[in-house]
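First, one chain by itself in C-alpha cells, the form predicted on its own.
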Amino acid sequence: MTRSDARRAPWIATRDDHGAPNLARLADIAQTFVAHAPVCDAWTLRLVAETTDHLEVRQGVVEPSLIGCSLGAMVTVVEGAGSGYAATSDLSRAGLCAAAERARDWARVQARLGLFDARLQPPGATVADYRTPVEESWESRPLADKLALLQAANQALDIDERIQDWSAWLTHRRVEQLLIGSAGARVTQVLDYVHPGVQVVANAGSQTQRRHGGGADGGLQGGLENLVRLGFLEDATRLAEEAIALLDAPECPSDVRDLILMPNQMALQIHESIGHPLELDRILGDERNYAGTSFVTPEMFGHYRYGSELLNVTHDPTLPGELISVAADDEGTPAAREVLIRAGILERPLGGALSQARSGLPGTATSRASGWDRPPIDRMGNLNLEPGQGSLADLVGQVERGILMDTNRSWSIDDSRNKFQFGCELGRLIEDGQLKGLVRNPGYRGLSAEFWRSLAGVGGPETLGVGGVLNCGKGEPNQAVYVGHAAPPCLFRRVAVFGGGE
C-alpha cells in the first residue's frame, strides 16, 4: 500500500486521540456487536487495528517505503462443551453476525470431535486499559527529519572501501486492540513500537563479515526516544570498524572452553532453549506437527534441575518498556510476574488459561495472537533471566581460557528444543582473565538439558541488556509475534566452541 492509499483508508481517519486514532472506531464496532450478540453460553469479540511504516536508506539511496494497515475482528463462541472461532474483516452488523454464526457452527463440531471440554476455561471478566508510554511519538518528526537521520547513519557506516554494503532503517508499528466478552470483560490496549537498526557488510577476497545492531535485535516499546537508548547512531561506526577488523582476524578455535555470551546472544539462547521448551502447548503435543515438541515433560515441574543455582528466569509482562508489556493477554487473563525457574529448579511452564486447565499445571498470562485473524495460543511474553552480581570485567576475570561471543548470526535446534548450535558475528579470546584479540565466525553447541547447568556467572543489574525477538513463529497457520527478553552477560563452563571457516 502506498502512502496515498493509506491516507484514503476510511478506518484510519483519526479522531481526537492521536496516540490511538482507531480506538473510538473499535468501540463503535463493539457496540454494534453487543447489540446483536449471539445467543450462546459465552462469547468474546477481539478487534485489532494495526498500522506499520518502514523507512530505509541503503548505500545512501532511499528505498521505497512500506506502509501497512489492517483492521478486523475475531469472534469466539462457547456452546455446551464446544468452542469455535471465526475472523472477519467485514465489520458491518451483517459481517459480525455471520462470523458469530460460523463460530457457533465450529463450536458444535468441536463439541462432538474436540480433544477437550470448552467448559474447562471459564469466561473472563477482566477490565483493564494499557497504553505504551511514549515520550516522542513517531508522528512528531517529519519524514524529512527521519530520512536525514537514516542518511547520517549511512555516512557513519561507509568508512572504508572494504565496506561493500550498508543500510539503516526505522520501523514504526502501532497495535490498537479491544477485547470484550459476555461475562463483562473489556480490555483496551495500545502498543507502540519504533524499531531502528543498522547493518554493514565488509569484504576482502573470499572473506566476508557482517555486523548489525543499533536496536536491530528486538527493541523496546515506546517512541523515537528509544533511538538513543538503543544506540542507533552511536553503534554505526563501531560496527563498521568491527566488520573490517574481523576480515583479518583468525578463525575461532575449535575445542572446549569457557564461554561468555553477551546480552543480545543471550536473548536467543533463552528464547530457544528455555522459552520454547516451556511452552505448555508444546508439552501437551499441540505443536508436534509444525513447531515441534519439548524435552520437558509435565512430571518435571517442581523438582527438575534445569540449570545451576545461578539460573533464575521470570515471565513478566508487567515490566514497562519491554516488547510485551501489557495489562492482560489476548484472552483477558490479567498480566502478572511469575517465576518459571528458581535457583535452577523448574517451577512453572508458559501456558494460558486453557492449557493450564487441560494440564493441571499453573501457567502464565501468555495466550497471544499475531493479529485479528488468528486465535490466541501459548506464547512467550517478556521472558527474562534475572541479573546476578558484578560487571562484565568480573566475569572475564573468572576465565583462564575462553571465548566471548556477541550478536547472533545463525542458529539450529532440534524439534524438542534440546540439541542446539549457534553462530555469532563476533568473538574475542579470553586468556588469564583478560580480553584478547578478535576471532571470526565463532560458534558453540550443546544440549539445553546440560548447558544451563554449566552456568557459572551472571552479570549484575548494571549489565542487563533488554531486547527480544521480532519473528517468533509457531501455530498452524503460522503466527509470527514479538517476544521480549532481558539478560545480563553470562559465563558458562566447558562449552564446545568452533570456527565457521570461510
Contents of the next structure:
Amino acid sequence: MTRSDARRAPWIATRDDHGAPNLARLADIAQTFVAHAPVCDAWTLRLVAETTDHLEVRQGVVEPSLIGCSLGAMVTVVEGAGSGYAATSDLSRAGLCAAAERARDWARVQARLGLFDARLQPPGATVADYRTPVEESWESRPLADKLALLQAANQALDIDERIQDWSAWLTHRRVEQLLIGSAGARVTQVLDYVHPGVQVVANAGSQTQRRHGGGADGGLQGGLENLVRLGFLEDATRLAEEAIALLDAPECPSDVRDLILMPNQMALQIHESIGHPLELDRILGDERNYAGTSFVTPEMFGHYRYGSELLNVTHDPTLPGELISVAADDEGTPAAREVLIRAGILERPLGGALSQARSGLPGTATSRASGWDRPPIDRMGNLNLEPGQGSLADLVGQVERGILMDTNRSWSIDDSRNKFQFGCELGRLIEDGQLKGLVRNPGYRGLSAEFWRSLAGVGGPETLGVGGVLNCGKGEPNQAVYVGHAAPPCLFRRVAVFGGGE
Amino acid sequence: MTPEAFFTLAERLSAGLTGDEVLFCNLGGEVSDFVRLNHNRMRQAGNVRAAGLTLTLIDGARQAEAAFDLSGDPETDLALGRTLIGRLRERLAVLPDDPYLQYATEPSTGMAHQEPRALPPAEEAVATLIEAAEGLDLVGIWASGLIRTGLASSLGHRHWHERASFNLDWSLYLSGDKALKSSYSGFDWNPDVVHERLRTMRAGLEILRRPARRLDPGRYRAYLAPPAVEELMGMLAWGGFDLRDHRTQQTPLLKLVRGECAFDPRITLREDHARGLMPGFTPEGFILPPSVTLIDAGAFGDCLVDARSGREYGEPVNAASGSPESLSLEPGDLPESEVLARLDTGLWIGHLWYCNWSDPNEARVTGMTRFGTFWVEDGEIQCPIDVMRFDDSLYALLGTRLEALTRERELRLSPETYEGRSSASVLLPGVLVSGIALTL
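If the structure you just shared is the form predicted on its own, then what does the corresponding form predicted together with its partner chain look like?
Next comes the full complex, and the chain you just saw is listed first.
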C-alpha cells in the first residue's frame, strides 16, 4: 500500500440505532479521524464506548451502585517496517492527531528495533456488523424492579444462622465498537451482557464454606432474559443449603479415583490446559515474561495426540449468545468456526492473523483487546468442547469409585500450562455407579499432557453447559477479557484427588 | 490533567448541586509508554493517555456513583459530568438509605508532588537495554510515565498525588522454561544498573545451562528469595486482612484469629502507608495513618478498615481498601551472604508463580516454582530444577518450619497494569524454611 492509498479511507456512514446509543458518535469521531488521517503506510482506528451499570444487595442492604461510561480510541500506525500504537480519551481532532503522531513515533523506533517487519500484519478490509440478540433490554425494567429482585435473592440466601454473608448482583455491560482501517476495514459491533450472580458464605467454628452461582461463574451475551437462562433466583436457596451441608461433610478423600467434572469446572479445565497452551503468542514466546510459555510446540500440530478419541475442541465465535460471539476480531479478521482438536489429535493453534504470519501456522480470528487503551493480542474466543452422547447419569453409571466436582474455587497451573491443580466448591462421592454423599474441599491435580488422554466419557448435547470466564488475564501491559466456554460434563479415569486439612 | 484543572472541574460540578447534596470527585490517570520485548527486540510499543473521574453523589443517607473517561476538554468533561450527576440524582430518588455510608465531613488538603526526576525517553531506555542484552533471549516490558490521583469534594477536600516512574520487568531465557528474571524500577533511571544486572544474569545463565534435576514429591529445605515471598504475601493480601472478611469468617487467617494457629514470633507485617507511593487519602476523604500493624510478632494485629466496613462494624478507617498495597515484612538476622551456607542442601527458590488457595481454612497455598530455582548441596548451587508444584500451609512456612529471615530487604514496585499502572509495592526479606511440601 502507498501513502496516498492510506489517505483515501472509507467514508463512514452514521446512524443511531436503539440499543446502541453511541454508534453515531463513534461514526462522527471516525469521520473526523479519516479527514485528518496520518500520512503513513497504513493505519487503523478502533473506537470503544463501554457503558456499565452495577447493582448489588448484600445482607439486604443496597450497596453503592455504579454507572460507568468509557469512551476512547486506539490508533495504530504502520510506517515502513515498524508499527506503533497510541490510545487516548481525547477524541477531539487535535487529540486524535496527537495520538497518531505518538503512534508514528513508536512505529519509527520499532522499524529500527522491531522483532519482525510490521508489514507482516495483513491489512484488514473486512466490512461487517454484529449485534448481540437481546430479548429483554436492560432498560426495559425500572431500577426499583431490579432492586426488588436482588432483595428477593437475598431473602432466598439467608436461610440459617450459620450463613455469615450473602449477596446478589446484576451487572449490565454494553460494548459498542467501531474499527476502521486504511485498507477499507469497517467493523461495527455491539455486545450486550447482563451478568447476574449470587454468593453465600457459611461458617461453623474454623470451617468456612462458600458457594456461588446464579450466573456468577460465567455468563452469556444477551439481556435480562439471562436471569432465567442462568438460574438466578432458582439457584439461591439450593446454594445456601449446600454451603451449610458442606460444613459438616467429610473431607474429600486423598486418592486416585475416577473424576466427573461438571460443565462450570470443565470451563476452567479447558481454559487453562487447552486454551492457554494453544495460544500462538505463548508458543512464539511473547508471553514468557508474564503469562508464560507452552508445552505445545509448532511441530506438534497435525499429529500430536492431545487427548482420547472423545476429545473434540472447536473455536467458534459464530455461535449466538456465547460470551465472545462476534463478526470479526479486533484486527478485523472475519469470525469463523475452526476445529482445534479432532478425535484427540491436535490440528490448529489459537492465534490471530499476525501470529499466523509470524509462525507460518494456521490460526483463528481471535486477536482481541480488553478495551480502547490496550492493543490486541492472541486470546481465546468461544473455546468449546463438543458434546458426545448420553446423560450425566450415564456417566455416573460408568464409575465404580469416583468423585464428582462442581464449581471452581481455586486454579493454578505452571507457566508451560502442564502441571495443574484445581479446587472446587462441592464434591460428591460416586460408588458403584451411584451418586452418594457430599465431600468438602475437593481438589485434583495432574498434567495437561496426560490428563486429556484419560477422558473416558463426554455428555450429550442435552447436558451442555454454556458459560466461560470473565477475568482471563495475560499480556504486557496486562489485559483481562471475557472468554466463552461450552462443555458437557466429562468423565476422566484415575485422577489424583484430595481434600482439605493440614 | 493538572491539579488546577481538576479542582476547577470539581468546583464547577459542585456548583450545580442542590439542597444538601454532597459531591466527591476522584480522579485517576496516567500518561504511559509501554514497550513489550521478545527475543531482545521490540514486539509491541505504544503510548496510553487515560484519565477517569468517579463521581459520588450523596443526599442525606443515600449515595450512588458514576465513572467516566475525561477527554481533557473542560467544557466536554463538564457537560458529561453534569449529565451523569443528573442520572445519579434520578437514581437517588429510588434508592433506600445506605446505613454504611461514611465520608470525611471535615475537609482536608494535601499536595504530593514528586521532586523533578530524570526519567529517560522510553525509546532511549529500551535501546540501552537491547544493546546491553545483545546475544541474549530477553523478554519483558518497559513501562514509564506519570501516574496521577486526585480527590476534590463539595465539602472542600483537595488532594493530589503525582509520581513519574519507570518499571522494567524482564527475563532471560535459555531454552524451554529455563529462565532468570529481574526487574529495575524506580524514579531515577541509571543505565549502569541495567548493565550490572545483565552481567550478573549472564553468569547465572551458565549455571542454568547445567542439566536440570527432576525432584520427586516430598518435603525439602528451601530458601525463598524476596520475589517468591512476594507471591506468598499476595495470597495473604487476598482476604487475610480485610475487616469484612474477618467479621464474616471468610478470612484465610481464621485459625490465627481464633488462636488455633500462629505464625513465628519473628513475623511482623505492616501496611506502610507512609512509604508514600500510594496516595495518603481514601476516596471518601479520610487521611491514612502512617502504618497499620497487621501481624504483630506472629499474632494477628489489626485489620485494614475502609470507610464502608468501618461504618458497618464500628472501626476507625485506616485504609482505602481491605487489601494491602504497601506491605512490609520485618527483616531477620540472616545475612544474605550466608543464605547458601545456612540452606546447606535444598532448594533456592527465586520465584513462585500462580499461587492460589488450596484450602483457605488451613491457610494452605498451592503454586509453582518458576524463574531461577536451583538445587543446592553443601552450600553450593548445583543445577536448575524442573518446575515443581508446592502445596503447603502458611502456618508452616511462616511458622513451625520458619528458620530465618534475611537481614536485607528488597523494595519491589508492582509491575501490574490491569487497571492502569499500579503504585503498589512491597518491602520484603528472604525466608529460609526447614521444609516446603512439593506435590507434583
